[in-house]
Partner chain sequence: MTTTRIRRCGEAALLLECAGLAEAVQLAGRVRGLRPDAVDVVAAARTVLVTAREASALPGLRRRVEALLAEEPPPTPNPSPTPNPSPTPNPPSTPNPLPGDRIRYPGAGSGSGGGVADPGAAGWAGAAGGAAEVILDVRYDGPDLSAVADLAGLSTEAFVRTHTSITWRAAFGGFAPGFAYLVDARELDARGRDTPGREQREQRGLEQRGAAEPRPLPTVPRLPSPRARVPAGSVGLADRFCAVYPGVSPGGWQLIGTTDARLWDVDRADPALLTPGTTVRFRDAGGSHGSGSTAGSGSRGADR
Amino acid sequence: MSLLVLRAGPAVLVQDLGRPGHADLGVTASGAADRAAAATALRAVGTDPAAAVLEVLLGGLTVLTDAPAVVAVTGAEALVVVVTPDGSRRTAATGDVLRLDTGSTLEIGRPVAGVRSYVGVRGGIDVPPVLGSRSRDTLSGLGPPPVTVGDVLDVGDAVVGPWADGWQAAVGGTDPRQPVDLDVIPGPRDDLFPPEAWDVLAATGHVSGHADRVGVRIDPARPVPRRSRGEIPSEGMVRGAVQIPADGCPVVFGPDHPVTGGYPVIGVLTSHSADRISQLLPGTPVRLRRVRGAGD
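So, to be clear: I want the structure of only this chain, in the form predicted together with the partner chain. Can you give it?
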């Protein structure tokens, strides 16, 4: 079976768990920006967690199915509409597991909370993998090109169990006026910062307009102080790394981050918080909160 793309919104990407293991060739892991939401969508439709989903930025996706399908939309909270071939229209919510008849369309509206919706289709989106992954890496251009109107997306057979009929995957709605707390495990270069750097990070800053899958820049309450200015020799980076450039405005690396970077990393977001930041609109108030990592 396959899905025909009738409308594609600002950015629709195929994503899976990414392609870790190739960083020494300059290839970053990539993969879904909100890992937990992508995994939930696949689990809800009884599909291998390593299969691919559609990552939909700010809604606007409409697809038509040429066979019966089971889908779930997770992540950002958005109105989901199913239109059957006879024209009847029913609305659903983020997290609902939906059965689509042949010839039905699935529409994902603009989110009211969060920015990235994940469409899990029973069997998984089946595009040719590159280096073992179906993820689009927006920095290097690896993986399938962004989804556009007219694309036909094949659906695979990566089924591992029953789908969750009548199930509703919980989605965490948040009050957009309240600052979002993001947990940061100190290191590897926290010793290049004075203790008050953590006070600055804990004060309310805001997600800037420079926010994409490569990284999210934070406008801090005031510039984060460093013990010394300048760069350090480039070193390996991970998703969630909080880099502090010379201007003192933190940059949090996303899934398509460069393999190495030359600004000191004061700490690294937990996986949960790395998922969380990928759902924040520019302007959202945030606090970066120092936590201890397990095993410290």
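If the one shown is the form predicted together with the partner chain, what is the structure of the form predicted alone?
Next up is only this chain, free of partner chains and other molecules.
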């Protein structure tokens, strides 16, 4: 079976768990920005967690199926609409597991909370892997190109169990007026910062307009101080690393991040917080909260 893309919105990418282990080639791990949401979508449709999903930025996706299909939409909270071949429409919500007849369309509206929706299809999106992954890396251009109108997406056979008929995934909306607390594990260059740097990070800042899969810049309450203004050798790093450039405005590395480029990393977001920041709109108030690390 396959899905014909009728509308693609601002950006739709094929993503899976990514391609870790290729840093020596200068290739970052990439993969779904909100990994928990992607995994939930695949689990709901009884599909291998290593299979690929569609990552939909700010909604606007419409696909037509040429065979019966089971799908689940997770992540950002948005209106989901199924239109049957006879033209009848039924609405659903983020988290519903949906059965589609041949010739039905699935529409995902603009989110009311969060920015990235994930479409899991029973069997997984089947595109040729690159370095063992079906993920699109927006920084290096590796992996399948962005999904556009007219694309036909094949569905694979990575089924591992029954789908969750009648089940609905939990959706965690965010009150845009309240600060979002993001947990940070200290290191690896925490020693290059004075203790008051953590006080600045804990004060309310805001997600800036510079936010994508490569990184999210945060406008802090005031610049984060460093013991030294000098640069250090570039280092390989992981998703969720909190780098402090010379201007003192933190940058949180996304799934398609580069190496550090000479600026120290004060800490790394927990996996849950790394997922959460990927769903925040510019302007959202945030606080970076230090949690105990291995050296504490």
